[in-house]
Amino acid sequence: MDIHTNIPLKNYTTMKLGGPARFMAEVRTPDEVATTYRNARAQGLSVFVLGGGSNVIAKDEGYNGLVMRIRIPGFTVIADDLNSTTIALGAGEDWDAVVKRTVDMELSGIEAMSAIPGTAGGTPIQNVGAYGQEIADTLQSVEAYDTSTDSFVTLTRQECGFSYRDSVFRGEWAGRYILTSLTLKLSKTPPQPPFYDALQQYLDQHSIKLYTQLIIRDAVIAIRANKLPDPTVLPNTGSFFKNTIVETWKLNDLKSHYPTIPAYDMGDGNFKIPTGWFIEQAGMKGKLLHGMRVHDKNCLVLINESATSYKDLVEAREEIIGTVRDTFGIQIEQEPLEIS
């Protein structure tokens, strides 16, 4: 394992902003992972954890202590039956080619979740989730180091404390654990309608009446590959928003003034707002803010298109948030992790 010094952020985050990482190693076994963070901590060395960089942005000043980057392989089966198959993976596995691979399989449950850029093991930490689909429908555990005992734990999906794109490993627990491999739980019932309404949408108008795990997952990279920008093309980071969570009174507030407001019941007496709905109808589509273009397919997007610093990010970011803060009373919030 080696380590390297002064390495630019900017190129191992799809959004290319930061300077530079003091230090910066790439692990491929959990030894490594334990191994690396004690001697880290042994220099009094902060680390940061990096998967792909697809939901991560740097800072102008770099990060002075050392980025561990996930390197883990592994996909293994290790239950499997008349009904589903269970599948261990290393955290460190293009999260595209295990969907693509389960679905070459015939098993059902991620495949919905295709084209997400990033790696196995940052699945869990936001929750990530595309048209119905979310990693806490399958997960059944994770294996982690767990860097406040220096040792190796599991921890099953009610541990995880999961809600809309969330865990305790944004909250609670951030940065105690490490996460090294993740077990899935996959059908092998061909996916069933109803489907999200996107997703509906697109199969509705190709007169696609078969559904099965590929066609599904086609389908998904086709709205995709129309709705969000190839991030090794444009760089970004896949929605810059989360979607917005309201109560019922504050949604019978907005839809007393905007009566056609786009809401999806959650359950609970919550409903989930697309975000990029406030950020178009704020009049942001499309604009070019510090650098920053609010994407024109898909508002929650924010494209680099001739941002240089963290502070351009900062400034356009701060202007979206305020426009739809004054113009809806709603206090939208950045989705992707800050490396600090």
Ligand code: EPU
The other form holds:
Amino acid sequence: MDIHTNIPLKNYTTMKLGGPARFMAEVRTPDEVATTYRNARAQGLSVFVLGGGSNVIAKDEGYNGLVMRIRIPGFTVIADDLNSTTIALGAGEDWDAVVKRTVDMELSGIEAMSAIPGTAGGTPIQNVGAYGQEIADTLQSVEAYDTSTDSFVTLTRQECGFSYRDSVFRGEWAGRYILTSLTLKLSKTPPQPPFYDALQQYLDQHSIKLYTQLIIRDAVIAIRANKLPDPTVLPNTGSFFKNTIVETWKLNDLKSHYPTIPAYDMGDGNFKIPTGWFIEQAGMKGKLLHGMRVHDKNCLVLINESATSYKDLVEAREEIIGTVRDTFGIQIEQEPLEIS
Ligand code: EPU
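Could you present the same protein in the form predicted together with the ligand, rather than the form predicted on its own shown above?
What follows is the whole complex; the chain from before opens it.
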């Protein structure tokens, strides 16, 4: 295993910002995870775990510890019956390559999560979701190195504590577990409506009435290509903000001022309001703030157009958060994690 020193994090994060990591290790097996972690701690170094760098923000001061890049491969069918196939994935697998393989196998469950940048091991952390599917729907369990007991554990879906863009891995157990693999149970039944609104609209516009995994994947790829900037061309981390969850009374209050506000009933007394809508209504669509561009096709996305530092990003972020707070009395939240 290679350990490199003084590695610019901007080369390993899709936002293309951030100073150097003091050390960076690439790990390819669960054992390497454990050994690298133990050695780092023995030398008093903190450890930050990085997948594809597509949902993390690095700071100007970089990281004064060891960044562990997870490169663990693996795609193995571990169970198969009439209705479903269960697959174990190495945490380092490229997520979209995994989606493509499962679609080629005519399996359903993650086809709407096509073209999401990053690694498989990153998906449970913030319960990645798109176009009506989220990883919590198909994930059975994860295997992880438990840094607090120096042992490997299996955690069930229930133990992962999933909710909207959240899990125990960024909540109460942040930093405790290093995911090495995950198990997904996928269905052999072709995708079934009802589909996510934007997806159904695309299918209708293209007169598509036959729904296969590949058709849904291709539709999602086309929708995303049109709405979301490609991070390899325009540096970004996908949604920079989470959508906003409000209680009924707050939605009613907002509706009295903004009758057309979009809101999705979460079925638990809460409603999800697209944060992109708040940012757009507050007049920030397409704006360039401190080198960061509010994407004109979805205001939830910030593109690093000419920002040169994390400080620029923070100034842009605070301006957006402050404007939404002053306009709507809503506190919006950043989605990507920060390397610290
Ligand atoms: N909207 C606006 N203005 C905007 C953006 C959205 O008015 O600038 C409103 C519109 O009413 C639109 C609705 O929001 O109909 C929903 O927009 P969209 O379908 O584009 O989805 P989103 O809520 O903005 C979420 C995810 C995306 C995911 C899409 C599709 C989060 C934080 N983001 O975005 O995930 O691709 O749904 O499922 O939940 C990501 O996390 O990186 C990401 C791209």
